[in-house]
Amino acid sequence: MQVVGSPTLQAFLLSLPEHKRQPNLFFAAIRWVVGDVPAANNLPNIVENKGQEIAEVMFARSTQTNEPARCAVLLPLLASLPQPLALLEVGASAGLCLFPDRYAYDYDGTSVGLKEDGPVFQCSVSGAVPVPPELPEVVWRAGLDLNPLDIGSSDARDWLATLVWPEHAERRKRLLRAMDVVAQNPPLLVQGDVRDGLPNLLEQMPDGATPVVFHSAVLSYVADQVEREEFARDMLARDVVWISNESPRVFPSITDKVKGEPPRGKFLLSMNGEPKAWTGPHGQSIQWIDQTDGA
């Protein structure tokens, strides 16, 4: 409410790109510029005084929140393909996602995969979910993102714990704990987009493996339906196992096969352009969609 109201902040927004726009973006610049997090009803003045630095922080950074907790919701789908996979992710920023394997999970009550190296991500979950009895087996895995970030970097390090909302103290903690995990083995992360980047990575993946290339909250942030429709059916025509984890906006395709209107603020989790499940934006709640009710 506070941007509405403001001439100030909005003139701000307004004379950035259209894709610059995004609330998140926004106010992780102003607590990196600021160090903290100010009174809302404060931003004009900060705004006024330090806009340069936080258009400057918004112009060379992204939203790259690379929330490992959505792990919880590809787990099912990751256990259920015959074993070993071959990994690679579409949009992996610092590829935190790709460690489904290494992380620790609780899905109300049940346990897998407890270990006392990393953090342990609750999910909720309703209907048929099929979690499974124990952790996938990665041999393979390597991430394709515009801007990858150096886990290895406290930058880079700050820069995604800047982006978490500072009221999620918990969600803080485990992203700490997960880049931890991720330090002492970093995955192969390459410089590039769908179109350039992902055939080259496709064709080095190893024999042996069953090969998934999949994507969280990432393909939102392509504007042309077109293209998203053009990656889809790229996929489709691939020999591999292809997962999205997407707003139900992003392949209306996909979203028209299951009946009723989209639980509000949930993602679509598909496979191979099947739905199977809804599920909370931040990995926290899968909920599995009933094969009968498709469309």
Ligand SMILES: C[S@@+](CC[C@H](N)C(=O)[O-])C[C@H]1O[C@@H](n2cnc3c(N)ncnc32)[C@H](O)[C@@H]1O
The other form holds:
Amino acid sequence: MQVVGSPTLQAFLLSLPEHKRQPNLFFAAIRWVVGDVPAANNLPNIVENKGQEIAEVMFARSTQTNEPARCAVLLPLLASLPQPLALLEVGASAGLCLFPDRYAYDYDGTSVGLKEDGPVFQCSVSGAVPVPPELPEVVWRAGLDLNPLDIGSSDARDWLATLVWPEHAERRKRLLRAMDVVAQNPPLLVQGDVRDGLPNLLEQMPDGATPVVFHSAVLSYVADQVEREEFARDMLARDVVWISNESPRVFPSITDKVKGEPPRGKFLLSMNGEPKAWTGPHGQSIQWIDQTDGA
Ligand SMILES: C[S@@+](CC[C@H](N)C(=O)[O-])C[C@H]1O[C@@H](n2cnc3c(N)ncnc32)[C@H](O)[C@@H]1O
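So the form predicted alone is up there; where is the form predicted together with the ligand?
Now the full complex is given, and it begins with the chain already shown.
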């Protein structure tokens, strides 16, 4: 309301190219410049005085996030596979989701992999979720991204933390802990596009481990549905386990296998094109899909 009702804020946003007028980017840039969460009624004043700096941040950066809590919804599938695993993540960002074996989880009171220093991701479960008794074993991991983020850079770390909404204090704390874990031993991250960058990395996957290609909140950025379906066909044709955790709109052919409307605001977790669970978009919940719900 403060933005809509303020001619100063409206004029500022309209001065930016359309793809830079995102609310998340705007508010994160303000926090980056001001170093704090300002009162909403102070926003016009801040923009009048620091508009140039805020615009520079908005031009230089994007809302590229990395949510390691999504490992909580990937874990039941990863742990169900023959171990050990080789993990290849598409759209890995800073690679925080490549470390499901280094975090701890709390599934409605059932603990998995309790560690002293790392983050503990809370995930509420419903339905017959196969909560694993132990963590999977990962022997190889690599990520592909249009713009891989270097977790060793304090600038990248600070920006990732700034992108977490200010009221999500616990989420930010867990993100910081996950970044500490990953920074100790950063993964191989390669710059490339999901549409043509995978073959080179697939060739590097070691023998003797179950090869898993996964992605979470990525394929929606491939706007062309034909290209998404081509990617899906390619995954199904390869000798890999393909795990997708995306909005149900991304692969209608998979979503249509579940009876009824997708629950609002959930992602669809699938394995090799078969729907498995509805998941909270930040990994905060997992609702197993009853196989008898299949269409
Ligand atoms: C919302 S972030 C999700 C990051 C991570 N998968 C997670 O769950 O936290 C989307 C990521 O996908 C990457 N991305 C978008 N389009 C891509 C493409 N065509 N090829 C490779 N990466 C892409 C972005 O750079 C960004 O890092």
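Just so you know, these numbers come straight off a predicted model, no measurement behind them. Residue numbers count along the first chain shown, from 1.
Colleague: Given that two rigid parts of the chain turn against each other between these two forms, choose the hinge position from 79, 30, 153, 86.
Modeller: Selected hinge residue from the list: 153.
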